[in-house]
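The chain that follows stands alone, in the form predicted alone, written as structure tokens.
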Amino acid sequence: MLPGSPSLPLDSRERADRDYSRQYNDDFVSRWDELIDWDKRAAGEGTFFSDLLLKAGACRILDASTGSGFHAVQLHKAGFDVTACDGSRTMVERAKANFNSRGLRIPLVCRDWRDLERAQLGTFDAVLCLGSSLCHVFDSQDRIDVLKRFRSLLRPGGVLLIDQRNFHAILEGHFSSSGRYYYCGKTARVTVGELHESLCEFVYTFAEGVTYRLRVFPILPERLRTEMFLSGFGELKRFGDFRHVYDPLRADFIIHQARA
């Protein structure tokens, strides 16, 4: 991931918002899989991503924001050659533990998106940036730079898949966390705290009252579409909660697909 680097000075709160690695502290990450519930998420998501990748002829996959490793494991089990990557040390440690507990040997690296070239990972048929992770990048030009880095890792015609919270709906007052597809665990409640056109704060409250917060930039779908186009991607498609036809004010997540 790539923190924003605007020209104007940032106050301490803004610097903290842009430091994604500090938001994913040890305590929060230790409960991440409890929040997700891998079995329920796998049932809700089905074969959506593997179907898209197979249709695109993809074999070698970079899971560029692997988090605790859910999608890397699912795609590995589906027969893809997966490399997992994340910029958060705590998430990488969690993913490693999840891989080991399942007896899976999935290559795993801890890299900020700025340093992907130095990792010498080679080229891929597809790059996945899931978990609404790109929203940790607050500056538009920085996001375009990240997208260009992803494109440089793709073979010609390779596929980029990005998902994001449905910030259009959230900013319109239609926040939804249905628990059907993404955060499927039953021990935590997800709500929205501070919200405006430059910031969205998600509040995760667990059953015993422990609370964690993630503060991200609310990228609107059309804005991200434009930034993907400016980064050299084409053939852009969009899905809502794994459906091509969806209600733009009711979907929890938006998934973007593009070709290099």
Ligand SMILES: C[S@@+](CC[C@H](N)C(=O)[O-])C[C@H]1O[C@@H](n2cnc3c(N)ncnc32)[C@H](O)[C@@H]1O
Given for the second form:
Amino acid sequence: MLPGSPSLPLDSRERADRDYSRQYNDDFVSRWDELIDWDKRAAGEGTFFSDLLLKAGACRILDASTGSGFHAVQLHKAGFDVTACDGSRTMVERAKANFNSRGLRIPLVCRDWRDLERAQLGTFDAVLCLGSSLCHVFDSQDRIDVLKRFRSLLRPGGVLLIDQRNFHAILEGHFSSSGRYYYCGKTARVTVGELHESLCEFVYTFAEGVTYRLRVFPILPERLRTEMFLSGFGELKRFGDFRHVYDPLRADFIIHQARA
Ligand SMILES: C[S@@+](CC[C@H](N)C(=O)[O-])C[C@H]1O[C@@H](n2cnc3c(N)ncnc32)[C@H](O)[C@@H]1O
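Now show me the form predicted together with the ligand; what you just gave was the form predicted alone.
Zooming out: every chain and molecule, the one shown earlier first.
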């Protein structure tokens, strides 16, 4: 049986691991932007995503795991027609506050990926699932179902962009959170707790000693590539920390690009 495949009934710990909306509780979400540091994150990724989207001829974008809205804001400011979506009510509230405080009117939907059709969002040129979000789905078949849903929202030839922390390096004992990309804030230390081929626990320790934990499935890059392929995507490309050429044991994040 492949790790992450549906098998025995889940115990309560495993059920809690899969309940992402409980992991993103009010306290943790209230500190999410501190964890990101929007200015440093914007500097770290530069125009990587907008360049890829422009090159792909994309205009209408779904930011499917918007969290507190970082990419929705960056891409809206860059001129794209962005819809933001997330399944966590607390994250959506945070994103709404971020849009309002910047005077931005960005359509925002609270919806789990398993229930995206009912939101009747229409068709997009690109779907983004960024910030290492898909790893909240533990089962391979469930991820394939989510990827198929993303595909059904794309026009033929539309682009999917998904990134993940570099779980290959992490499982090889090379966890690094360089602080240069994605989660750039300096007030929290990120370490890895429980770790094996079916679980990766990130521990966020803030200056005053408060800790939060995210428990996710460590999707290996090759595995995600296979799942994207099985979901009907083609023209798969990979980047490490926004570069074509990268060290697979040193990159913090792996970004996957594919076409519907
Ligand atoms: C690690 S956060 C990333 C947030 C944001 N993209 C960023 O980079 O800051 C993962 C996000 O994915 C969302 N998420 C996880 N599983 C989801 C699901 N099944 N449906 C909808 N959203 C989900 C969570 O609520 C959370 O906001």
